[in-house]
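Single chain ahead, by itself, as C-alpha cells, in the form predicted alone.
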Amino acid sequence: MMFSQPMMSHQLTADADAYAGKSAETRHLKPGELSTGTTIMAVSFDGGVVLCADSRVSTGSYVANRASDKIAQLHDHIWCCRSGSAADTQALTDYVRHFLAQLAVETGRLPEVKVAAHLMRRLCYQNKDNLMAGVIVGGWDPVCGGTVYNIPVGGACIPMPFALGGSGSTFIYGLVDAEYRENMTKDEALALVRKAVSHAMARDGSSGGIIRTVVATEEGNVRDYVSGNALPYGPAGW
C-alpha cells in the first residue's frame, strides 16, 4: 500500500506566496499573462435576435478602454459578440466577414447564421493553441429566422436559445435561467439582456462602462446603448 508524503512547511509557504495578493480570477495566470474580462449575451426572440455587451476592456487591473464596441457586424443581419483577447477576436471577425462577403457574391443570396457560426468555429478550433477567443454569433436569416450560436474558448459550436459569455457571465446564469422564457417579444428580450448585463457589471470588476445592444431582424438592425448613469441595476439605481 502506498501513502502520499505530507507536504513540507516550505512547500506550503511557497504556495501561499504564489497566491499572495492575487484573486481567484488571476491566480491561475502564467507569469506575464494578463487577465481580461467582459460580459456578452445574446437572446433569440420571435422574429430575430438581441445581442448585448458591456464596453470595458481591461488589461489586468487597468481599464484600457471604457467605451469599446464588442458587437461586430459580420454580414447584413449577422453579428458577433466578442470576449477574450481583443486582438484575436478582431482578427477572427475580419476573416469571417471577408468569407461571408465572398459567399454572398458567389451564391447571390444572404448567408445563414449557422454558416457564419461554423466558419468562426473552424477558425477557433484550428488555432485553439494560439487564440484566446470566446464569441457568440447571432442574427437573422431567411431559412432559420433568429438564431444564436455559442462558441466558447476551444472551438465548440452550440446552438442555444440564449447564450452568455465572459467573466461577468458567471454572476448572472441563475438570473437569466429564472427570467428567460420561450417566444419572448423584442421588448422583453431587450429588457432581459439589459437587466442581466447591468447585474454582471455591478458584480464583476472586469465588466463596466455602458451597455450596447443590437437588434437583428428581417427589417434590419437597430443599434442602441444605455449610458452608465441610466443602467437598470447598479450604483446609479441604488
The other form holds:
Amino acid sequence: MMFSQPMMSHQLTADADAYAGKSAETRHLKPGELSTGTTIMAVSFDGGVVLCADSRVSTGSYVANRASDKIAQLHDHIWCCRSGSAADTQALTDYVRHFLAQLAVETGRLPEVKVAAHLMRRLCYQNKDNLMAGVIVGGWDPVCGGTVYNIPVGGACIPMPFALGGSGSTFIYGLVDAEYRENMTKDEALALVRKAVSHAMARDGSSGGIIRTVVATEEGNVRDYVSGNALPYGPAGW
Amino acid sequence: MASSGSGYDLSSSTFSPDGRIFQIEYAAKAVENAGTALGLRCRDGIVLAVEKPLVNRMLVAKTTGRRIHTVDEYAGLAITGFVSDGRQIVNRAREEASNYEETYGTKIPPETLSARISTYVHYFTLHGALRPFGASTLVAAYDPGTKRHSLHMIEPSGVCYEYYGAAAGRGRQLARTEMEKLSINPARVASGGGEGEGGGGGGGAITVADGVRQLAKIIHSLRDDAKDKPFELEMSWLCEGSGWKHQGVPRDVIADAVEWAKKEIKDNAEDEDDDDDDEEEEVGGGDVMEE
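Coords for the form predicted together with the partner chain, given the form predicted alone:
Let us now look at the entire complex, which starts with that chain.
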C-alpha cells in the first residue's frame, strides 16, 4: 500500500511557483501536465463486465477536453479505464495492447483478463517513480468469464467484483457499497455505474462531461454514452 | 555412407546438392541408438518412461544421470541421446517456463513451451559454428487455462509435433507399433468416446495407471536380457491423480508394473509357441515423417 511522503522544506520553497493556483487534486501533476481528474469504475456481472468513465480532461481548473474517451481497448474482449496523467496512461495502454497482441499471435488463443492486468501491473510497478497512473482493467475471457482488476497508483494488482478509481471515486464509495449486489444482470450493472458516476460528476470538480460505458461480453463489446444533459443525477435534474 | 568424404557433412550451415543437411542426420543417428524414451497420452494424464542403460556396476543409478526432469509445476521433459545435450535443453525449458510466468502471470501453455524449445533446438542447426543437439525431447505438460494435457516431441532437427504416443531412441519403431495398439488416438478408434481431434480429455479408454504398465511392458519387451546391459527404468506422470503436477511414478508402482510386464511378456511368448504366424509386423518407411 502507499505511504504519503513528508514534503521536504526545500520543495515547498523551490517549487512554490510551479504549484501556484493548483488545487489539492492537481498538486501531484507536473506543470502543464494533463490530468484525467476522473471518475472511473468497472463492475463484473454474470458473463461480462461493464466499464464506465466520465469524460473530463483538465489542466488545473481548465477543461482541456469535455468529451474525451477514458475507456481504452486492450484486446478483443479486454478494456481498461484510465485515470491520472493522460500521457502516462495512454502510453501504458499502448504497451499492454502491443504485448497482448503479440501473445495472442504466439499462443493462438484469446488472452485472459488476468494476463492483461499482470502486464499493466508490471509496467506500473517497475516504473512507479516516473508514472502517475491508476487504471482499472476489465473484460471477458473464456477461462474466468467477466473479471475486474484494480491497479492503483504504485502498481498493486487486485482482483475485485467491482472497482472504483479517480478523484471522483471518493464521493461514491458509500453509494456503490450500498447498492452493489452479487450476480447482477447486465442492465442492473449498467444502471448502477451510470447512477454512481453521475453522482461523482456532480460533486467532483475534476469529473464531468458525459458518461461513457462499455459492456464487454463473449458476444462482443457495446459502447454507449449518456450525454451531459441527460444524466441520472446532476445539475440538469436539480 | 554416401555423405562422408564429399565435404557436405562438415557443417550444418551447408546443404548437400540434393538438399540435405548431413550434420542433422548424424545428430538423429546419435539418438537412434540411445536408451528408449516413451511418452503416452492417456485419458487422465501423460506418462513418460525412459530406459537408462547402466554403464557401470557401481553407479548410483536411482539419483544420477537422470533422463526425466521437472521443468515447471505442470511440465516435465524426458530426454534421450546425448544426455548432456539434453540437460542443456532442460535448462532452456526451465528458463522459458519461468520467463513466461514472470511476464504474463500465467503458466506457459504446453504448445508455447514446446514451440520455444524447438526454436532453441532449431537454432543450433543454422550456424556453422554450432553443432545440432544429439538429443530428442518428450514434453509432457498440462494447461490450467484450457484444462488440456498434451505430449510433444522435439527432434534434433528442431521439428516439434504433438502425439498421442511418442517414442525416441532404440526400438522406437517397434514401440510406436505397440502404442498404436493401445487405441489412444480417438480419431482412429471407431467407437471411441466421441472425443474429437485434440479434444479436452484426449486419448481413448486407457488410464495413466494402465499406461504405466503398458510402457513398462513395451520397454521390457524391446530388450534381450541375455544380450543387453542392465538398465534403470525411469518413469514420471502428470495426471488428475497427481493434481496435474509432474512427478516421478512411485517406486513401488513401477516395481508392480515391471512385475506385471515381465509376466505378460512371458505368457505371450508361451502363446506364440502355439501359433507362429503373426510375427514380423514391420512398419515401412523407417521413422521419417513425410509431409
